[in-house]
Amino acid sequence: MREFIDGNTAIVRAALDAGCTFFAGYPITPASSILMAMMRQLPRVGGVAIQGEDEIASIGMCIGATLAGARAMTATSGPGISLYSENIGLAIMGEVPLVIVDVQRLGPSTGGATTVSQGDVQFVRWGTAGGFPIIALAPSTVPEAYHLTVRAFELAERFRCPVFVLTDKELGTTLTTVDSEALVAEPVAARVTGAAGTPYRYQPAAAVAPLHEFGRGTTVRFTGSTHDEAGFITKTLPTVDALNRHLIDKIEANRVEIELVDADLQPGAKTLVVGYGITGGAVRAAVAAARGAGEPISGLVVQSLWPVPESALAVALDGVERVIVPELNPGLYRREIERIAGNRTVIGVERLDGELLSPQQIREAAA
């Protein structure tokens, strides 16, 4: 069976199959249709959904329902996520599991309600306080859409963090006919609390500790400052020292479990096109229209963009003297990928006044 959805209602279909319970958003453009579909649907599966007074009470929610026992998720576009910030560092240092949603659309400000960008892939990265790593994973279809969400949620259990989906005005509000069966995923794993008595708040190293919720029995201290194990403020250095760095090396140390890409690579070829998100669709296409013509080219479309997938990238670069990079903005991620391509030459197919990149525009460019 095949049906017409776009990207939003898919995304919103993967936060109920993953178990979602709770959801607060404010309306925004292209994110709006995730709070209406989320208020109209969760109650039916016994869940709770708000529409917030504003994008900071919201994610303020999600973090409280979640240390109550649910299994959260909030949506915005950029505008709210320059307000989510804050809480965003709370979620990190508090090792709160939370799915956030992007529908990116043109910036800065208010920018381009309806238009379609990629401008917010560094703003997620380092948005908040601190520089300590989260983790962003970027759908280019719209079965993607569905599966990262999933994806998401079992990361962000895993991990004790927030977790972005980010996506795009195009890709969320877009129609598209797709296959139903591409629209089915396994269940994500019941959330594990701790027991009494055992450490909650985190564990040296790269080790994550169960998530303990307020209500379960026991004493639950959270708070947004550095802290013990046992959660309480200390500025203690081998502790702060400790704390800090279990934060990056829970997820630095796990990078290869995270990583996902889709690659398409020809053995022998001299030029890869790295693409993701929306731009993944011409991505794809360029490099089928370049081998049809007798080109050899290798195409890799990153669905995790943080943290950056290096053992991938490393294993598409091996041979290759160019690298594209099509991006709706100017050019954020090729930076990444200059850091990790060595003396190859990285050339950027940027595109900014709010229309997407063709397959020419990036055969053009690797021409």
Second form
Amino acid sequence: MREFIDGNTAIVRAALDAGCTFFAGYPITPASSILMAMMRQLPRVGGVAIQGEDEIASIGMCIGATLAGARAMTATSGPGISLYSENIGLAIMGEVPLVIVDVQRLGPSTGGATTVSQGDVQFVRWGTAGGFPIIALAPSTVPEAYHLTVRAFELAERFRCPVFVLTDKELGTTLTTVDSEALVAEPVAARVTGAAGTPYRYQPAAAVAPLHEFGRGTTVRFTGSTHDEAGFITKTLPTVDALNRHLIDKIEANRVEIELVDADLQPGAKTLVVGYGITGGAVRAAVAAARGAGEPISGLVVQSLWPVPESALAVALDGVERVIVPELNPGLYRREIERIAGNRTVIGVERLDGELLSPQQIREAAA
Amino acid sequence: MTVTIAAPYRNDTPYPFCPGCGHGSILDKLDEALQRLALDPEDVVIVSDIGCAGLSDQYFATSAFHGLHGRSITYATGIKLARPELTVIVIMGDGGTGIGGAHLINAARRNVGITVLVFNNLNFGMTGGQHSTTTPEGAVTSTTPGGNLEHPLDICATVGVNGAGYTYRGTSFDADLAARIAEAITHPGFALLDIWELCTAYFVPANKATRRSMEATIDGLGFARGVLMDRAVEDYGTAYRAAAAALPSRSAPTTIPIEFTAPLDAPVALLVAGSAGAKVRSAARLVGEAGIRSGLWVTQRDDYPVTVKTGHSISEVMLSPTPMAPMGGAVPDVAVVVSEDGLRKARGVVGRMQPGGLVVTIPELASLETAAEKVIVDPAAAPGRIAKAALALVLLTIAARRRHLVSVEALRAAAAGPFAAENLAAIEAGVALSP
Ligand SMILES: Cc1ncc(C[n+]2csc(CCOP(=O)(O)OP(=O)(O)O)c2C)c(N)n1
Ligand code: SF4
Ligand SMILES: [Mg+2]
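Next block: the form predicted together with its partner chain, after the form predicted on its own:
Starting with the chain above, the whole complex follows.
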């Protein structure tokens, strides 16, 4: 059996399959259909969905609900991520598992509501004060939107942090034929909760302690201020240092576990095309076309944008002289590739008019 | 002053507030209220806002959530919606009430079953005595050196007219404050206490404020004191669950069987360009579904103005024997141009179509420029009248037949659904009009 669905629908199905029990969001093109579907479906599976009075309220409700035992998701687009900013920091600081879908549209500002973009790839990484890491996944197809959303729930639980699913207007709203069997996942394991000891633990820095939930037989302290392991506000230097290093190390030291790429490497190829998200389609087509024309070429579609999958990129960069990075923004992810590409030539292919890149544009850059 | 109050609600840490600050007195009353109610501290969550008032949760042995300035009500709402059985108490300053005003009104309107204690000391204590939304007119603060020109917010009236279940206005000196707090906590709906008090570090010295002057200000403003609202309402989360219990289970995905054979051996890009509100997208989708029923992999990308019922509506349908991701740069192989609105938007790509391509359109648009083969269809020549909203599907049927995209049988099979009769009629009209 086949289905004709869009990426937003796949994300909703993934969320329900992953055991999401709470959703709060505010309408915004092109993410609104996620809100509407969650409002319809979540109460049918015993969960709660609510349309917040704004994006600040929506993400705030998700954070509160998570601490009370829910598995939460919210969805928006660039203008809404702007309003999430301060609460993203709270979720990082309080170590709150939370899935945040960003269906990107062309910005800045109101920009192009019904227009595709990949302009938020750095924004989600640096979108809150302090510069602390988050995790971001970027599906490039509708089945990937399903599987990476399920994965986002797993990672959020595993690392107790906000995990972004970064899609865009085209992936979110283009109807696509899928095999029903391709949209099936193993259930995400039930949350491991703690009740004994303190709600936070900073040693070893890369380890993640189980979340303590409210009303489970013990009192729990949660705060967005610098805090000790018991959740009391502190300014004691070694404690603050341990807390902040823990927030970094639990993600950075485990980056290999988070890495996800779709690598199509050709031995001996001197050119590598690196893309992600909706641009992945054009990357794969350009690679196939170049090979069809007898030109050796490698392709890599990055699925875990943050942290940057540096080990997979190192493998792909081996022996390569030239890297082509197509994206629907002014070269935003290219800077990450340049950072690790050494003295290789890195060529950007950018499109900022709200249209998708064609495989031809990528091949011209590779010529 | 170190106050050690009996467990289980207060812990043994002394308050950090300035001498004489009203916050400590209100917290003592909250402790008293909790003791009266004898709630299990593990099932009580104190959600504190920011500011001096926001420090409060640390002096209680209940659960605690200390988040962002002005957003405490949103966290409390999330907690209460997820777990209606928990007792959720918000402690916020008048500063938090101002910056989070939208949350306050909406939680009241929804009647989320939380209790909000506003520690209303008429200024921002923590940041240096600036004026807040509740600072009385004429009051001197660090940001109103010449006296405040703004009218103070009537918090109780604001939440009261918007649906709150319980409101109370008083001061930190009220003898019955603990009883009122307990009453508010017991109330099933949204309950708020606007508790006026003295900030001894800033508001008191700048305004020579006393308990008496504060009470006179309340009365002078015409703000009533005491229990101002107490009506029977239901907690939102409880009402939500009751409504959800009547719902069917989660909808199953709509699956499409493969029951015809695929006539295509290479991808075909099909463009449908018409007017918004004239069923362009649904006609394109029907052809797409017919393709899927024929074993093809179809994508459909739609473009339309945000005002969905006016202007153009364009659908790009890719019919392919193998899966294809959406990507840019495709020039259509087949275009169906249904109206002037559609042509205005599609003129460029139609102009770039190759001689092997096909454009199906109506006599009014016959002069459109393209190198592709043009087929002009006059709807007036059909045996029956063709409605505007049916025209896209009529022309699509003609294009599909001419280029063997999908069979008429596959189109008919895809026509099922709420508009089956109209769709089938359009398909038959297309068959009749096919050159
Ligand atoms: C978004 C944001 N803006 C500004 C601040 C700075 N800030 C800290 S406390 C406060 C005002 C607190 O006043 P109030 O809520 O009345 O509490 P009080 O100190 O009087 O008890 C402000 C503006 C902040 N923490 N967050
Ligand atoms: S600054 Fe004002 S509100 Fe803060 S503790 Fe001192 S008296 Fe209380
Ligand atoms: Mg105040």
